[in-house]
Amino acid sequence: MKSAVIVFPGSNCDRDIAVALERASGVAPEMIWHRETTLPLLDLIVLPGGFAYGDYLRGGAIAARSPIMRAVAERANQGVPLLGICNGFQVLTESSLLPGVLMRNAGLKYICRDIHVRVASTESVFTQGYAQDQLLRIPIAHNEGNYRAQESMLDRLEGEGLVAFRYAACDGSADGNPNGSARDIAGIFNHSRTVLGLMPHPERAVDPAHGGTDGVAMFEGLVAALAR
């Protein structure tokens, strides 16, 4: 599987996702600086977490206009799988590659802790390694994770099965939303399910020494689907 991680000024999870991808595939991803304008042939592109450009203006707002994003958007529109984690999810919405916006957490505070999410759809290369409704424990670390969209768009996301993950409590109930996201949404797909944006960090849940391995199935599933 040939993958690449896009690195912006202020990215701080680029190495984490690189380690997770190499651990799953045996091949280190290419690290692409944001000022590049072209991409090699790839099976997967990742926009990592962090604070691109210091979250100046809005999280992901400036990164979305980096030179490399034109090539990223072109590949995504051609069907190359694109994963945006945390700040990467913000970049995806700011780039209009995913609908909606990520706003300040409901409590107006930065949150950094393990939370639980439920797998809402397994019908994608990103989630095929999980079971429907499987409960996962994965870290979050964000200040702007409150997903918002027009009610009509939220209805469409739900009606078309484009909600990937929902926040849940540790007992699996719905009372586990840490940031106020509409309808407990923690991650969404584009219409073809080839682009995924999510706020939790699966790349931080791939080693027992880090407290859990619930992110492993995402990366092993990607390898199984995309390896050549």
Given for the second form:
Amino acid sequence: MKSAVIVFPGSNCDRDIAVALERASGVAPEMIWHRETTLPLLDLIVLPGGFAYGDYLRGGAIAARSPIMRAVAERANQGVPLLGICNGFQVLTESSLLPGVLMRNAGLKYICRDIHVRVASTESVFTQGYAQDQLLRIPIAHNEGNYRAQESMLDRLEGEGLVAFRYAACDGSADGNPNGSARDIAGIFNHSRTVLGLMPHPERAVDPAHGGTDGVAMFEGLVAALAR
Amino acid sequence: MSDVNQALAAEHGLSPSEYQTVLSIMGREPNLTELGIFSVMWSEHCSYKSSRIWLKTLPTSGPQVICGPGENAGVVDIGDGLAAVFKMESHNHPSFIEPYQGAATGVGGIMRDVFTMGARPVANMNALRFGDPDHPKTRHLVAGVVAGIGGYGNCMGVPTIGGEVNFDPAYNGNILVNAMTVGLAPTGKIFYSAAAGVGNPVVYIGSKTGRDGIHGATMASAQFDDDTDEKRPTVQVGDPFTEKLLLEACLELMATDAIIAIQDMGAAGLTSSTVEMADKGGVGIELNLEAVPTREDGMTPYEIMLSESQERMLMVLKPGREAQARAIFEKWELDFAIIGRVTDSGHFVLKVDGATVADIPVAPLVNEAPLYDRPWKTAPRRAVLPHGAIASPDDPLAVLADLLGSANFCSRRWIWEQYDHMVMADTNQRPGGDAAIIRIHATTRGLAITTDCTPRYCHADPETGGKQAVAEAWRNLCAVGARPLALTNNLNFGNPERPSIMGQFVGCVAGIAAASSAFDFPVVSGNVSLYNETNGEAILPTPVIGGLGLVDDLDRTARVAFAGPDQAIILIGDTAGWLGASAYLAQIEGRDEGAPPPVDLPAERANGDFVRQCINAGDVTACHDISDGGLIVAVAEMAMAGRLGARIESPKADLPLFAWLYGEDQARYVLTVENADSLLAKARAAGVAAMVIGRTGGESLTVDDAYTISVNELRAAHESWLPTYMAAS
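Provide the structure of the form predicted together with its partner chain, given the form predicted alone shown above.
Let us now look at the entire complex, which starts with that chain.
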């Protein structure tokens, strides 16, 4: 699997995702600076977490207009799998590669902790390594993860099976939704399920000593689907 | 242009005798810019004029020490060609005036100190002290400081993995915000600040210089009064995004060999960074101020030299490497300007369009900085408080939920969930344990980090309190299985011109020196913050210790949570039921009396070494040091973390049960093990006091089959205090 991680000024999970990808595939991804305008031949593109451009204006808003994003959108439109994690998800919505917006957390505070999500759809290269409705424990770390879209769009996402992950209660807690996201949405696909944006950090859940291993199946699933 | 006189010097915080020294160094009246430079360089914050003679008594060497105090941060060898670079620094005064920006720029400043030396920051810690929770400003200050620390560290992508927080009315007028950063660098690629090479370019990088933070160092060297809010313009404004770019750009340039010297612009900005580089290198530096990137037009030399705008660095480059360096900084969209050169004049010369606007000899500016042996007096020793002086409660567990659900004992989850403590994906032990642990990237080794101080003890007996702060840091590192390597400190006190305050300082430093020496746990960096006083009311003496330890095998560490049912609970160390100056006495009885628990340094060392060896041998399933609140609080914290109860049996010696439970005797740990007999035998062989005090299991904590409380009830009290407090308005 040949993958690339786009590095924006202010990205700070770029190394973490590179480690997770290399761990799963045995090949280090290419790190591509945001000022580039072309991409090599790739099986997977990742927009990492962090604070691209300091989240000034809005999370992801300036990064969405970086030179590399034109090439990223072109490849995504050709069907090359594109994964946006946390700030990367914000860049995807700001680029209109995914619908909706990510607003400030309902509690108006940054939240870093383990949360639980359920796998809402296994029909993608990203989620085929999981079982339907599988409960995963994965860390979140964000200030703006409150997913919002028009009701009609939310209906469409649900109706077409484009919700990838939903926040879920666990350990008897009443509410597993940490940030107020509409319909507990933690991650969504585009219409062809080749673009995934999610707020949780699967790359922080690939090592038993550092946050669990529930992210491993995503990366190993990608390798299984995309290895040539 | 010179209207400088003694009165203006006094407004700049220079005493009449200090001003006389300025006149004799200059051989003339200084102009305003020169006066400004003297005033910041000779401020308490920059010159350590009240503390320097005492800081020299601290042990600073050891085979592991690569660089002790005096540079931007301390450096210790951690093996495999790597060094840990770390320091702690205060941002107390600004954080009280403007909590978000004050705390944020404190975090930014300490990270800059670390990456200036070539190290990538890998962990942030902090030590915070706030006033009475009922004080009208406290909630606002907590919210602002926590958001500021998170706002900066999160954006930088450096995990904030732990710290400590206390509330006490003594901090009503002066909160403490002490931030610590640990970084990693190859031992052969440590960068220092000594300028060299006459003619070499002096380069300015980072943000533009603005009018913010002018006289921040002087403000931080004075007491507060009722007009503190008027000082808000002296607080800097942080931009963590620019600092992230600065970090990456500096590390990229440091991977080449273009840099001769580098120094960050912290307190006293361009002035102190230039003077430091010139002094360390024994050279002169000439700056052309029109070349300094400024945020607005018309800034005077005085403003440029005293600005504390953040995210700026100064470097001396090898000749001919300017283009290479400029390309890197332009890639990261940062300002890069050649603003001067190294000279052989020994003078610090400032020019604007060729005209000299300041000219100061560097050596006397540094070497003749004031140095005071301030008068000090020791407070009379407190008597030992006998057990009989405290009422024995009917049910000693009845107050446990109150204690664990109080401001000083409650869970700090509300705070650390606002810090990204997992970014970099190397966090092995998250906040909430004795020490946090991060993996040394791509290895199976780790660094353990803790910050500690018990101001209550320091107030009751400064020397014992100083020892105890080091002992507790040592214990917290041993309790996770780490080998303590070295420490940094942040000495927070009131007005040193008062002999009683100076006495606290002298006592605490003596205690730190004794403990540091007894544990071979040298002081490699530190910071002093004095004048933490408002209207004559000083804070409690608060010498915070930041301890760093090495974990040789991440699979051989311990955590506080009970790991499973039916395991033996073992108490390490001797228990006399010491309640003088204890948390029990303060929180339950509302009394601040008695001598604090003595610190037996050899026993601390022996017990800590023993516990670490047992953990490293794989004998221990959970471990917690005993500190504030004594044995039962330690056991309760293990139970809450593991969501598992325990039956405890007291030895029923001639000691009241509540004193056995809540006494704060030092050098103690609680362990759980599968095989108690084997551990007790090892302890006997090592000459370490150890006894079985119970077993894990059930859903309650039970003592002597007579007293019981459910772990869920304790958890509820423990978890709810801080969120409830912060949600109220």
